[in-house]
Amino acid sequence: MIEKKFGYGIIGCGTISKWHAEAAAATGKYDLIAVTDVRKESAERFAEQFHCMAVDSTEELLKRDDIEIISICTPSGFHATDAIKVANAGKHIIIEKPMAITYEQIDDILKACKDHNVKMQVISQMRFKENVLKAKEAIDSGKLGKLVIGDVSMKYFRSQEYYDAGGWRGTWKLDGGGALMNQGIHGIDTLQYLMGPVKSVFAHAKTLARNIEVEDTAVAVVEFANGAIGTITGTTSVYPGIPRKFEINGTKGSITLVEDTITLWDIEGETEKIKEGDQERKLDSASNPTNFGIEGHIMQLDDMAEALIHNRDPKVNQYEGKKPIEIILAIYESEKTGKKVLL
């Protein structure tokens, strides 16, 4: 039984903030008190839609004693600054990916959370999907035998208009990267979640089709700590956009997921076998960045509330949230130096 609702606020009232507000409401564990945005009219429209208060600044939001948890939904380049402000105010944090875009920002966030004893959850909704968890359990229990290869393919389409519509998109300062840091981070996080820690990368990252500062296409060869190898492929410039695919192969079995749908499940000695076409594929965001369900956000925000109720860490805390960023930054370093980079 829920004894109370957590006072809740949102910084940034752009596209993704709607998912946070609706997910918070769906859990029944949050009371949305107030929101803020650098564009006052955006905050006011959002507040009217979700029946809460619009305040003029982050500082005003942070002064409120009735707010305990804050979602950060600002552009990527502001995530670290906002997270540190929220932590310094003693509020718990839910933050969109990526939680930071540099190693220094990661370290500063970790210190602020530790110094002020606040909990932080990084949005990585694929980790909460039923079929991802099913694959994770099979891998961790040894059903696939020795892991040999783990691949993720993320061949998305984002038009030039998509980048032009948001001045921060496609910039190093505010996006922190392109096809990998913005669109690919969920897939990269899911791959390392399934396969285990990454030991090294060797990569090419190019800007081939869009008029942006950052990469729109990248391929990396990955060596995992367990000895397996694999690839990370990411682009935002192929038409019409192809759903994200994970392929995990071991000496005793293979699993393929297209988004969060299992399209291949073939394990030695198991009678259950799934092949392409056996399951109906769900919505994906290969061509449309808003074409995904709210279920993952609901599960994550529910987990955050439960973490506070039971005084435990959220399942995707700041230490988990930094893992895919470190992989992406290593890929960028490899492209820059032309060398293999150890993590």
Ligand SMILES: NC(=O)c1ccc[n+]([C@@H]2O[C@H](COP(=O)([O-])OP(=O)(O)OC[C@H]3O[C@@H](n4cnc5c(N)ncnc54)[C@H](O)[C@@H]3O)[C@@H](O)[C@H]2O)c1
The other form holds:
Amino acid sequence: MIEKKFGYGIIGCGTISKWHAEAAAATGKYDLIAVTDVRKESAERFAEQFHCMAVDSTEELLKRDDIEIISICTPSGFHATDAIKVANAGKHIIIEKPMAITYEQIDDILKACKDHNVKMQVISQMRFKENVLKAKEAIDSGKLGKLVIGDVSMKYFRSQEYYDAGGWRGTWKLDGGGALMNQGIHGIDTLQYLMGPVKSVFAHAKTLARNIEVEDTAVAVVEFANGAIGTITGTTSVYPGIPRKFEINGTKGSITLVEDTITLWDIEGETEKIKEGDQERKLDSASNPTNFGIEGHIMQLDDMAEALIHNRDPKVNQYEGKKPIEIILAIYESEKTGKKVLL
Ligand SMILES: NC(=O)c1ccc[n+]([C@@H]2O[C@H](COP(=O)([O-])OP(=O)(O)OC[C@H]3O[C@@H](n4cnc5c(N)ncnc54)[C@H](O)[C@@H]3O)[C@@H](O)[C@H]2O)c1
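Please move on to the form predicted together with the named molecule, as the form predicted alone is already shown.
Expanding to the full complex; the earlier chain stays at the top.
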């Protein structure tokens, strides 16, 4: 039996849109019909490369009856407006992170998806990595005992040219934040996915080295709802850029992941152990923003198609997508007020 293919479109034909087109093709469940971009030439170049149509506007894309799912790959500050338009047109949404950059935008998206009964998958590809899932299973099954500390360290390097080239990057209006809202959101989402909900943050978020409006460096002390504590460290200003590291420690075991490689796995009573130095280093985007694989996007687009086929929610629906944003907005508020912020 031939599997159903979903008519598919993309808004925004910049860097990340290629991951979406290639991931959609790799699943075999999508038929890329048309794309659009405010820069007509970007849409046309993309359409030629991926053998689809370039249309002149988002409105034109939304009018098409042959498109059921749309990926939103525009700058972050446009995500909410685009998502609401797509939902109003009754089409399902795959949206890049962050799905929105303010509380109001989050609420508007939740309402639009509910009112129009459309599904949303928020890209957070780390959640789909085999070793992240393995760590989550061990944590959720209580193997680590009582969770005590959960840390994530994201010490990235992004040059001034990187910020200047995008135009929208590094601005409050369109990036919504810096080292945390743009780069750090993946690590923050993964930390809260592994450790559980965050109860409070106390943070510093500064612009120390780049000529941008938003933070290029932040550190937060975090309290989790389960009583554990931890830290979130994020920067885009340190040379040479150091691969992201998660350390999860409990009374009966510890797990460390560098990117999605397990570099430490030591659980009381388990004979299988992984010690630091045992592993090969994999791809990481610590100093190169496009140095990451496509597998995560493939799994998320596949999950979206399966969610529609089986009428269930995608794994990172809009309610999951809002979690890391709320933590980041609380960190910004803590910097502003000098106080601990409760979530
Ligand atoms: N999941 C990931 O790992 C990952 C990686 C990179 C970027 N992203 C996210 O993807 C989004 C886009 O980032 P990028 O690096 O591809 O940016 P980019 O600047 O390379 O591309 C954005 C594209 O959107 C177009 N555009 C701008 N406004 C538009 C509008 N109103 N309607 C239609 N098109 C419009 C631009 O012309 C450009 O082609 C951001 O939200 C970013 O956070 C996610």
